[in-house]
Amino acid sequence: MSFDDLPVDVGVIYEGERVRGKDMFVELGGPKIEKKFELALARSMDEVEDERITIIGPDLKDMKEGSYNPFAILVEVAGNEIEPDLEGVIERRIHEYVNFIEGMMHLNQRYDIWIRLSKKSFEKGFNSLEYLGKVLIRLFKSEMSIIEKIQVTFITDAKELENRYDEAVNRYNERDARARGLKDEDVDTFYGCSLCQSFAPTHVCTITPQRYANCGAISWFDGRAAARVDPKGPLYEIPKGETIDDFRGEYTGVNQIYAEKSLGKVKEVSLYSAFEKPHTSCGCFEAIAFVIPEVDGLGIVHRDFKGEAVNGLTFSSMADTTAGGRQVPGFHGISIEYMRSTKFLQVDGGWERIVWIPEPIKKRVLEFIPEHVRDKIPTENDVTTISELKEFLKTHDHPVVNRWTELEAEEETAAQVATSEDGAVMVPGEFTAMVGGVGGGIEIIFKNARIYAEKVIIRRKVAGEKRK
């Protein structure tokens, strides 16, 4: 495909390119802008003017260098085979296509979009959203032949975006509600998505009726529609295969796809746990379920949360640990819609294990939180520290408090320790230590170690606690 009329290159070579803050010309959407969105809509043929590009508000050349701007993308498509089930799929392709542009970075989806344009690309002449519109139109038409007509609208005017925001959110909610009627047990095929592998090479998003894609943009119905129209595309069928463990959500078919798509890096996955062989996390997840070992519970923090969560860490700090296509027990990328599922982290205790959640997210999923625990989960308005959290959970009789009693009642487990004649402590077998902080570290494995120390403390690891 030719892009000779564009001032910058376009191609898969640029997918995964990062534009750092010091290198950006402008930011569109992103965490500093409250309302932003990208939306795809299926239209009738007479509602779409083919290849029309509309810009409502300031264009790139009218924006101040280093500025943060309101932004929305509306893609309207028509064709004999276009159906509403494809809207989420088309929407998610925006992420891929924008990242094909030299010097342009796209992250997230729906109401969380975050785009940066580099100074270098702007200086080369990429100074209008018209160019972005041309790229989207050409790539959509070339890769999705069912699209017969397409028009693209960019909104950078804050007032116009405000007027259209609720319409977009309502459309997302309608799609999500439709998908809730189906259960994982009702189907023999799940769907996989590899759109984020440019940023997370070993990540495979497994999409089931009761477990949305981590980005929150693709349901089981979306996956099915995409796989039908583009069987060789980034969304594909995952036959469930044999059930290894129904409660944990472990299936031979899912494990096989993970092993293939991750090149053997990930071989086993439990779909409904944040601790035991957890589903991998990309980087576009809407929220993180994170372990709070001091209370043996899980907190939740979403991408737009400002400041520090109750554990003293920001979303971005925990995202560094969570993302990249890794399995990190206790740091688990999730979608908001998954929090509405009856299978939500069921292996770990579900909502009875959640001990902290931001107020905006709690309001959005309130009716899906079991009533008996609803008022026992604090928000940032109730507690801001671990000590305050402990006290809140005790006084409100949160179910997790019962776990503390059970754990205290258990016998302390300790490895058998023998001392040699020279005073060294002999630790038979193998144990592991982690050196490093939240952002990563070095894992050291000791085998039949001989240790010289004034004091050795061996303690039982609380379930769900990170190794130290």
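Here, rigid core means the biggest group of C-alpha atoms that superpose within 1.5 Å across both forms. Since we're looking at a predicted model, the values are computed, not measured. Numbering follows the first chain given and starts at 1. What changes on going to the form predicted together with its partner chain:
For residue 316, the Cα coordinates differ by under 2 angstroms between the two forms after the core has been superposed. A movement of the C-alpha atom of residue 131 reaching 2 angstroms or beyond is seen between the two forms when the two forms are aligned on their rigid core. Rigid-body analysis on C-alpha atoms gives a rotation of 70° for the smaller part relative to the larger between the two forms.
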Second form
Amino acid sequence: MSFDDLPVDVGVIYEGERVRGKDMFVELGGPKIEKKFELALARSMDEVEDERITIIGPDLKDMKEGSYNPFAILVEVAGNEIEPDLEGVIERRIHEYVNFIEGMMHLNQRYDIWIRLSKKSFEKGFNSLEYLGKVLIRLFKSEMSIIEKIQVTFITDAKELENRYDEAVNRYNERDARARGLKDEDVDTFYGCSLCQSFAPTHVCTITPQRYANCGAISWFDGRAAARVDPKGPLYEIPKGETIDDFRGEYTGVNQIYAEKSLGKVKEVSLYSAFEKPHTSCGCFEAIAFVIPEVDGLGIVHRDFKGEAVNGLTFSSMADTTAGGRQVPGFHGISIEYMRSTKFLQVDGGWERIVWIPEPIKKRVLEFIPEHVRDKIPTENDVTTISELKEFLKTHDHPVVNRWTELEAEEETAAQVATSEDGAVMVPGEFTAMVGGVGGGIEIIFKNARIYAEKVIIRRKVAGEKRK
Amino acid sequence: MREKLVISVSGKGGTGKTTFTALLSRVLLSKTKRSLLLVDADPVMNLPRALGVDISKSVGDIATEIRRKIDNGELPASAAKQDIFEGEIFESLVEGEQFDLLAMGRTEGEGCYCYVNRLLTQILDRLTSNYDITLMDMSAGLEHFSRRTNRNVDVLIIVIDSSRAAFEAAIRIRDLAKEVHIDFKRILVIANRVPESLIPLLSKGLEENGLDFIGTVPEDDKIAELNYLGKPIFELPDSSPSLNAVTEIAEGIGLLDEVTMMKLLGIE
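Please give the corresponding structure for the form predicted together with its partner chain, as opposed to the form predicted alone shown earlier.
Entire complex below, previous chain first.
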């Protein structure tokens, strides 16, 4: 691809170039102009006249030096494989390609675009948007082979821009709505984040369309953008691999990355469970889903919650149990955004398993809590102790109450085992016990153990009670 | 793109980092034609006033706001935050005739800033690569060092006064710089408002600790006056003793001459 017919250079080396205020010839869009936009549209083949460049309004050479101008870029593409879902990706390339031009700066996106042309490049002869159109068309066609036809329109006329503005904004809104509806099943790449590995060496954050990073800051779209800019950086692609179980969120690709990055410490993960092979937790999570064994449910407590949660423990004391990049069944670091996901802890029962949540968080995610349990989940304003919680759940007929009878039945069988044979308890396979009650922080794992005892007493310590 | 120089000014609080940064800016602007980015990395943000610049928003304000919008789910679902953040930071850049200035400020509020800080590092790296010289007024604390990446050629200037604490801080800063693996091309020490009679002793002490002592800025009543009145350093008369001293220091470092500057950048 050649740009010899252009008055300025085009190339990757100009990416990151900023045109300073005192060096600029004109500004297009930017904070001083109220309305501006860039938009990529998927069209049918007959709607696009290939390589046509249209300029509506004054061209660069008609603009006053040092002026700020209304600006819109419309890139219309067509091709057999072109579909509306690709518009966002294509549109983002405009940013990249404009920045390849010597003396041109492009910042932001959508209705915030901010472009500057340097005096130097203008003086070299870059005095028409025709050139910009040529660059865009050539780069798009050479880098995205699915684009068969492309036409570019620049609008610098305020009135014309105004006419088309709402249509653009509607398009962005539609796209965001689609993005919110994007499912883990729809993509074949997740993103991993190792930003927290300095605190939690075995932690890998798996970021999927339906599972935000634990810190609540990084979406799947952020992951995609970061991995593209810096593929060897702390945010990288995780090829999903084969789906082992899509309900549980188990994928060979995720497991493989875990095994690699945690140096073998963590080998398997169920993305949507707090109990079974849970996703690891760094130290940055926004909230903790914690088990309340007395009611066989999960409570949620967030970082800003002052005071004790319903189990008598504070966020920070539970955070110590949760953090560090381990898989701690029943203590699971999560983001607020994840609570808005339809996959939210679905293996464990999702919202039907949540039995306590602080009021501020409940308010923030209220519309994402299924209606039939919305009023059945108490906050700190409803209950403050486990016994109050039990009572509340019972009187409000919370779905976990159904689990209680099952639980009691299981306990009975367990008791029978204990009295069998010669008094020794055979524990087949692996047996995990949480010692010290909820949040005690010690986990004992017996592997094929044989335990002899005359008498075994295991009792739960109630918060505040002294050891006897 | 060409090699760029990043000069960080550090030292114990109250030793005169900001005044020295302002003086050095003025010298660079009057004696060279190089483009200059000033970064006030001290959350107290004194540098803008010393240069007579108004700041409407700091980077910290923007980061806090981004974090808040993230928490409330107010950002567009399919837009990448790194792009939004970069645009806003560029908007907060104060663009002057002679130099540009970015005030870092501080972030407020809880929540995790790992990701936001990571974006910040990338954005700042990209921004600084657009200027011949970036001059950073650091905070008294040392945490900023660990946040930087060292793509640029760095010079670290540590400002000390006649106190023992300032001297010890200088040694700590040097050690820390090594620990976080920032490959400073040079680490230099400036003595600010140190009595003439103390210089030989101070110089010896620095030498014994392997620190490169590059010059002294004398007490200057005129600066005290400007400070009190809240007036910028540009009102200082050309003949001021402090300005002369900083000119000499800049020359000593090699900032004022094309040949020595190339050498400093490692371009032979």
